[in-house]
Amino acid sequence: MSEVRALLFDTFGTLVDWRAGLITQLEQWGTARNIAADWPGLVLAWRRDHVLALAKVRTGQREWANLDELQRETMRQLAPQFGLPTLSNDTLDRLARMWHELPAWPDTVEGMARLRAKYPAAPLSNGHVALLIRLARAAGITFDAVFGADVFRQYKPDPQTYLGAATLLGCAPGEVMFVAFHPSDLEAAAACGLRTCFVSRPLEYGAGVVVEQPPAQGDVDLMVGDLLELATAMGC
């Protein structure tokens, strides 16, 4: 991988554990208000529906909106289905901001530090820049740059996100490696000429839950178990 000059990372699910983090925050929020609900079910539905909302922006079915706006809209629609009371705009804002404070996977902070000793590293996320800055600080992750969807006003897997980030890093696409758990994200990056690394995160959706089948050997440039293994493979 001597030709790789920089690294880009998917964030939700790849660097941070959104599922566990959101369940914990919602449980605490509900307990403080004497509200009980199927929090794990709500979190999975929230994730599912925000992906659908991203697609509407990407395909031009609705105007640009950042992730906070989309999370508020999807939570407003989901709340009655899970027996929650009517939520005020302030409450919806607070719930959307739960995505700003999520725990890193156990290997993320050390792995990122090792990788950054040799390579510039940045998130390429569907979150917006302000969200990603807060997320990184809360999780203890250090980046060299931050590429949120609002930089490009488009969401992955639109090609301008991958190609735009490579350009801003001063690299040709083939000089950038994109690291993610999600095969569809990796496939889109590879189609733009980026190198790709699949990192295993089997607990993203909960034990035993598989949303996308892992890529086959040869579909990506590297397959690793975590970021520590990636750092070793990259000579860091």
Given for the second form:
There are 2 protein chains.
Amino acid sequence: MSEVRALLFDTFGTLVDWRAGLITQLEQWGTARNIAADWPGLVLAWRRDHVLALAKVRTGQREWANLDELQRETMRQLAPQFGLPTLSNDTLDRLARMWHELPAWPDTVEGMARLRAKYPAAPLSNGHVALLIRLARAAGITFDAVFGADVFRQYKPDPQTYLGAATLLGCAPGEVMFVAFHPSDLEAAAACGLRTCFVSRPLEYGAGVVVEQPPAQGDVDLMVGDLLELATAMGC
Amino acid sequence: MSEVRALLFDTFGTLVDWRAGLITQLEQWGTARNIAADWPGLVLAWRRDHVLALAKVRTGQREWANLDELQRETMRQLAPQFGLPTLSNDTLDRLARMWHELPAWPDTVEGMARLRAKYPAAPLSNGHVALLIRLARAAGITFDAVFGADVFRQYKPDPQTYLGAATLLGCAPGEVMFVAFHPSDLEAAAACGLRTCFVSRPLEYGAGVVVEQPPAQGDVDLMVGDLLELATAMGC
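Okay, that one was the form predicted on its own. Can I see the form predicted together with a further copy of the same chain too?
After this comes the whole thing, all chains and molecules, with the earlier chain placed first.
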């Protein structure tokens, strides 16, 4: 790992617990309006279906739209299936912005602080810069830079995102380590020549729910249980 | 100022003392090689002439090149005038990278910390992202995001830089305040609809050296003596 000069982090699921954060916010929102629904189910569907919206932008089937826009549309489609009343644009906007304030995993803040003492670190996320700034401030995470999808006007796993971030960091791809829980994201980064680290987040989709199988040992450069373990592995 | 939601900062001269920092580094470099020169004069000329190189990129007379490349070229042209020996590419690279590590003004770190407690803050600089990351880490400054010229592939005072940064911040231009010492930079930001704050840096070019006259009271939204005064004015 001695050639690594900077770190990039997937954000949703890897640094913050979108599932617990969204369920809490939706429950509070619903309680205040006397609306009940299967919030955990809705949150899983929201996460699952927004990936389809991202893919349409990535493949050029639709013009650039940021994550707020895509999350509003995805929620508009899901709401009837979960028995929600018709949601106004203002309400959809409010719900989409729930993705801006999510709790960090217990090791994230300390792990990132230790890693940053040695390495510049930035998120590489499908969120946009404004979202990531709010997310970091709310979760108490400090970065050296913020690479949102709007910087590249393209979504992961498009190579432009991984390579674009490495270029902005002033690094060759092999000098950057990309840290994520999602094997497909790690695979795309590795295909661009980045170093990769799998960090286990067994609760991302809820206890016992496995969406992607973890990578095999040889598929990534490092496998760690959390960011504290990564910090130790990197000599931080 | 109640509509301001985020702050942008010019960097060289406004947050860091490039002049003192470069003179110190060049003196050390020269002493180690038994090279003497008018370092203060060279540094002023370097700063002055690199603006011409930036303008060529801005006006499309040449392709995109980052600040390191432009500073190398400018120094290559200046070296003979200041009696320096022929400089190798490696040496030019080393000298250009002196712009990556410059001391903060005495109020910068504390002022920025106070401002960031209330407002997201980022540099908007003609430096590139990698340079700004190194600069911030070396000077002990923390930002919420980093807007280098390479994000926009354009240099200030082109409107794309001010407006591009506002867009990435998720703000209307009038919701962003741009803080700088240079009146021409402030004027260009104001023409894009940004709020502006002049911060006095009387030592930027050396004691008693005035390169641009300060703006008149009505030309900017705020005029402050340093960032601590700005923090107080913004209720931070």
